[in-house]
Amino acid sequence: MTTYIELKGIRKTYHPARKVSVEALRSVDLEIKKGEMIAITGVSGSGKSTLLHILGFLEHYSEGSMFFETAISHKLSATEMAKMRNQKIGFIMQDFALIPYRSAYENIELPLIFAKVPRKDRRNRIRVLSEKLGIKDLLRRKVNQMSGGQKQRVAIARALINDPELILADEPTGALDRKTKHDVMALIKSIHEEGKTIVIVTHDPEVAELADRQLHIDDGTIEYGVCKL
């Protein structure tokens, strides 16, 4: 597998007003391979969450650099940074992140619609994929009249829907029910099998088991990695 995303020497800062600084990352180099599923795991507040959001272009980071099909500055404007995640990511959240009020098919669009993409389009790739995910009878349904499963199988569906190669999922299976938990994972471990890179962080064993290798960040910096044989 050829090198997808390298980071070196990343670090992250947080400045708050008038408090201590805080490093949430040390030097942290990481190299994922087009296609691998990693799983990142880690204590609350160990610095995980922050490396998923350099790596989704949520944060910049503060020093080092970082490669996504080419060198990535850390002084991406607003712009640059939103059309990055719009084009090459798709997100799934512990929360699902969807618009309550709206039905699953607005949800579902809204990545086509900052995409520009034209309407029959975008009603020709939700009604495949929503086949595919078994969301069909749902697309029309308010997203606060679903279980949380139909949830995140609608958020994954939005994840998606740009046909992204890099998944990011925080917490994917946290506010799920244990069946629907292994529901959810078998999805995700499909999206891997068609040739997504995908990286999760998790505090559940079972989720890590899927990925190909997994990472363990302790006070900002990762300390071992389990690859599977």
The other form holds:
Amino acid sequence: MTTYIELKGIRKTYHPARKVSVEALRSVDLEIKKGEMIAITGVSGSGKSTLLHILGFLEHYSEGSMFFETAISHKLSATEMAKMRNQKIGFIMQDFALIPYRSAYENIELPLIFAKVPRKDRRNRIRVLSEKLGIKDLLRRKVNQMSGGQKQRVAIARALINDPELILADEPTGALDRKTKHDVMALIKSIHEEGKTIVIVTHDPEVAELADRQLHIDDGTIEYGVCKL
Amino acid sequence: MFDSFVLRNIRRDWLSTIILTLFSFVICTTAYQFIRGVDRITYLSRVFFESGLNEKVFYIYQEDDVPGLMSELAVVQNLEGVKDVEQYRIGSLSSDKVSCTAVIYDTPSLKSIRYDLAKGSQPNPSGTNEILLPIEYDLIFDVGDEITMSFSNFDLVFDNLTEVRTVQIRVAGFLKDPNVLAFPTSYAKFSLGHLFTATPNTGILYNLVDIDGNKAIGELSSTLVITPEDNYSQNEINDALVDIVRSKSYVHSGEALVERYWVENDKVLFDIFADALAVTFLSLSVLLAGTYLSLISRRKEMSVWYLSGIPWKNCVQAVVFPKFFALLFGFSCAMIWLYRQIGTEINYMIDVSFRWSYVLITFGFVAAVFLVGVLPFYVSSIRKSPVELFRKD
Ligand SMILES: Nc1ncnc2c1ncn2[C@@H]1O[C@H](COP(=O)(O)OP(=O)(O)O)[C@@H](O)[C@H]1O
Ligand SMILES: [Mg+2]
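Alternative state: the form predicted in complex with the partner chain, after the form predicted on its own:
Time for the whole complex; same chain goes first.
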């Protein structure tokens, strides 16, 4: 497998100018290969989400070097960051990150709108994907009228609709009960089997078990990695 | 593409767009009325100063008796320190189609009065028979039209001069405002506002001659416009006149007229400014609160847009820009509405005049209010990172 993403000495400092500056990440080195599924564990406040946000172009890193198919400057413009999020990344969040008072269809459509996909193509792609994920009957329903499991399926559809190579999931099962958790994990696993690279942040050992590799973060540094194979 | 996303949001958020459009409509028409009010109140004093009338003394003879007027005129002319006394003349013009009262200005001070014109240009001071018609006549005549009419004295005081003569006049322009120096109404506390009065169907005519080339005579006005000698002040002349003329309380210096006018109108002007201030503050609070609320209530939605691939700035703009669209839409509706009111009378008094300068100032004012009302939360929202919304544990 070739190197897909590489972080070297990545630091993230919040409010560096102020007295109460917070070092969320201190010197993180990480290599991710294409098609890998990685689980990141760690206690609350250890920097898991921060790492995921940097991988997902939601935030800039402060220091270090990042490689994502090509070298990524820590001063990437807002437009370039947005383009990376739109084209290369799919996000699955604990709170689903869906617009509650809009329909599933409208939520799934957003990345396509920002990618300037014509209306007709948008409709076709949403139809095909929703059939595959078994949410075809939910498309017209408003998100706030759905169960947690349904919401997470819609969120997964939104994450996949632009066919990104990297899926980032932050506690995707944190708000779900046991049964739906297994359904959602099975879905994520099947996405992985189709060749997507997945980084998943979780508290849940059961979920972490599914990954090829587990990383543990403690106080902003990666402690150890467990290789499954 | 991003613009179409803003448009999409306007459509999605149609209810708040409509409410804000109505709001903007009300603010725009109110601002327009304020601006027009201030302009109307200051108009007469502007005309007065620009034509140098503030340096004159005015005497309005009160009795309706021509020999008396002539002897008063002689008295005023002979007073030491009086350089010049000017009177205008009044007659009526009529053709088979229309008639109009002609106020004839022949002398330099009167011809230097610059009324605001709706169309056309000032008559040539050395030319003859050029007329400024009231704006209503715009429906019948155009600038440059030559009209043949018969001219007769306004009323028949001089029995021997009642003959009717044929004159050919040329339309130089149309008066924007009906208030002209023609028929002062007399009050003890006489002010500018009484010197210039709105009289229907009254036009201003320079140097009238008939078609045979003879100077046409009209009735002499009982208003005397008195220019003091250079080394005499208007107050000296004013005081000297009060001692010798018959209608003593109707001698007024130009300065006193302006002063009394402002005493009368200060309160009106103050009220306009007070109302404008209240409206400004009210609109600012509505806009500040509205912007704040929409940015808060749609924060989740904005963060989802951010996640899905547009810069945070664009997310904030997609929520905020529809407000400016509503401003533009409300503004356009307001101006169209006002434009359609041209010529209608409200309470027989306020003629709704439409002026592009008012439109521009209104737009500047309302745009400034919108900017101040929307920008603070726009800027603070752009600075706030959306990422905190994705940090759940
Ligand atoms: N905007 C911020 N300003 C200051 N500190 C922050 C901010 N966001 C996160 N942090 C801090 O960074 C550390 C890592 O946070 P996070 O990555 O969310 O942890 P985790 O997801 O592992 O619970 C925490 O100590 C948190 O308090
Ligand atoms: Mg977290």
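Between two forms, the rigid core is the largest collection of C-alphas that superpose within 1.5 Å. On a predicted model such as this, the values are computed, not experimentally measured, just so you know. Residue numbers count along the first chain shown, from 1.
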*After fitting the rigid core, is the C-alpha of Pro16 off by 2 Å or more between the two forms?*
yes
